[in-house]
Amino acid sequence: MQFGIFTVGDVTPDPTTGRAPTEAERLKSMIAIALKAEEVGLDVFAQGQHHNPPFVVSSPTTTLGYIAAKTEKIVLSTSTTLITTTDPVKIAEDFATLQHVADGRVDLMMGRGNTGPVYPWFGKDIRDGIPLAVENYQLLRRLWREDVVDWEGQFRTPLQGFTSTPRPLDGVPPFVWHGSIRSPQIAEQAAYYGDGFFHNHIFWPPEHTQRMVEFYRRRFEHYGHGSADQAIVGLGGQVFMRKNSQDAVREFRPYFDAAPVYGGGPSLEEFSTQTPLTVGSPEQVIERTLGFRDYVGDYQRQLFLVDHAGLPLKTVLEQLDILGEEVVPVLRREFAALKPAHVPDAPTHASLVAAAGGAKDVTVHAPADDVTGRTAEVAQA
């Protein structure tokens, strides 16, 4: 099982010192906690995309490439990849060049995101977010897939002989995530295709985490993929811990009050109760996760939020070090003990590559340059 953070990368003041980190602040403390994140121990850094203030995640793949270079284990991610409003075409290009630059380490969670306004700033209609969804997946999946694509689908011009460059490392495109809170739309795209389906899990109750679940894995065995106990499924989650569960609900309280997704709505006790979110002891944070398995069955990746609500790095960093040290070791030597042997590990690049039966190179040369006239022969030469 694969355990990581994910950050949505807000740039929120801290409600006790009312000093909000600039937005090359919020940037470096982002990468700062991506590597702190390797050196514990953790197997995946997601971050999200935004477009708009108080975010500063609006190019997530030139941070990811940044931190790749600087890291050698650990998977890069999306929290949210915006299918509806980022052309295709450059998500393909984009990601196939961070699994070259990060030597596979990449996977990527399509997502329609939760700011309306983002589909006029990029041309789009926010009533078309679920073909919009549809149609710029299929067109990716054919981008990585075929060498030369013709397209003519709804929502973007034609494309006629169009090769996608680079290709993807080794031949086997990123492994993709489909995320979704509450549309059963998107867990249905996920089980047609046989990807995984991610759920937020964290704004809303158990209850509604398990239907989204249950039906994406049903639908997943429909398609004839596998078994529904074989899906492949990743769940968010949000934590703040302290040796003393006082401690850690004294200190994180006026973080939830002033936080804009909490402050005004149900109490610190109140949430915690009916969502996933856990504020205690690690031991705490450990039963709470483990439950999950009871209402989602035996998944593939939890993701934890411990960075947003305007949290110093020098607390962030801290709770990667509890994560790393009290936490994770303990799930993962639960999560293992629990799962069936026929219930497969999250994909990797490694093990797409096998499933392929190996590594191609698949490298496109143009019959000639059309800068300077010279065949692929005579270039090579």
Contents of the next structure:
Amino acid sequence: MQFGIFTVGDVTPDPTTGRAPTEAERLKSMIAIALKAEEVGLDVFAQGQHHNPPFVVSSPTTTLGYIAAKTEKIVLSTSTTLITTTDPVKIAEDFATLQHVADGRVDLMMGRGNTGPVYPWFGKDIRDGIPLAVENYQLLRRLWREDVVDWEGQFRTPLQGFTSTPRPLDGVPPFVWHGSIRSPQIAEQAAYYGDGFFHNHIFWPPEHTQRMVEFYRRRFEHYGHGSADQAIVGLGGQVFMRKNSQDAVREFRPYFDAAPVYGGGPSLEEFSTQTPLTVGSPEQVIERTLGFRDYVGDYQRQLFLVDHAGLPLKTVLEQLDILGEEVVPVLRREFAALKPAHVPDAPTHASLVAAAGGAKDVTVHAPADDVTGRTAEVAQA
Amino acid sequence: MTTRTIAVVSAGLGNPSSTRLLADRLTAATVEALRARGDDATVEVVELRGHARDLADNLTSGFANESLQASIDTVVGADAVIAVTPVFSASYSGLFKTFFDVIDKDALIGTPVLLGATAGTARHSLVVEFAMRPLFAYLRAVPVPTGVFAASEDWAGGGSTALAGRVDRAAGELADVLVGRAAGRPAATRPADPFADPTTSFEELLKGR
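Based on the form predicted on its own presented above, generate the structure block for the form predicted in complex with its partner chain.
Time for the whole complex; same chain goes first.
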């Protein structure tokens, strides 16, 4: 089982001081948090993508590439990559590049996660959210798997003899998760390809998560990728911990009360009962997290949200220490003891390469015609 | 004999509440009208006053808490709905509207509804027609032709006979819609289960890509 953190990259004033970090500070904080995540032994760092204030995460592979250079083990992922409004050609290129510079420590989570106003900035319409996710992802897969692509679709200009470069590292594209809170079509998409399905899991009652995961598992089996309990499931979660649970509640409450995603609605106590939000001691977080398995089954990846709502960097780093020292080691042990042998681990670059029969270089050595890419096709034929 | 479930939604705020009083009258008359036609009825009342905070929370959090969800399930699962609101600022109350705002817009398709409203003055008497009926038309529910409006004077003696007559007429209309229907929602009007296995294959969605 993989454990990690996911960030949305919000620039939010600290409600206890009123001070907001600058964009530069926030980006550097995210990097510090990622490095700390590796240091404390977490497996995954995932960052979101947004194109509007108060976020600073419009260019995920830039930060992830920097983090890749500063780390050795941690898997770099996204939460999520906007498959609706980002050109699939650009995603194919950006993440293949990241694969090379990160020695394969890369996977992706696809999501629609855009609000209405964002779509037109990229020439799209939010009503096409699902069709965009379906068409763009299918193209992305082909760009990673076929050297030369002829393609025509509804939402972007056609491609003739197009070669996306660089080709995926070792001939193996990054593993893909599909993230969705409540669209069965996206769970269906994940199942159809045998990809992973990630449920954000936070802000909503567990029943929503359970229904989506059940549906994904059933459809994964339907498409012949394995039995339902072998499907690749990831979950989010949000935690705030102190040694004593009262201290955790006292310290987190002002952040909870002011955060746009919570503020003005149910109280911290109500929200903690109704959703997986856990504010308390490390023991409480362990117990709650182990309980996720009761309604989604054995799953492969658990990501925690720990750095939003204006929490200062120092506090977030303390949270990572607690996760790394007290929480994750216990969760690792307990989850591993419960997991039946036939349930697979989350795919990694190494496991995917092994499954593909070993690494192979797929560099396209075409004579120089960098205008059309046609020559790659000729070279192949 | 078929047993019909009737959900009563009352947005009254006081206790006692004239809105609840009207809702109870409409309910009793409907149960009686059903019995006269050979059907039985079970009644479940949803007092929105008790859900005021739940509804506000639902607006900000995006989901209903357990208590509110139970009431939503009651209303969505009923064979018929009796919906009664006080008139605030020339329309249904915000509490009443919020309840129907947080219900899925397809959840009441085809559900027969009896509409009622209460106000301090008879000058609001067309609120049922001008405000409530369009709301339920949007929801594609089936409001019966007679809406029942009760102003203060209706409770005060002289008008009460007239009120009783309207209540009986509306209840009879609701019973007429229900009788002859199979129990439960007609399949054609039930919203599709989003978690049912898809009828369109994913290959179909990908055609031409």
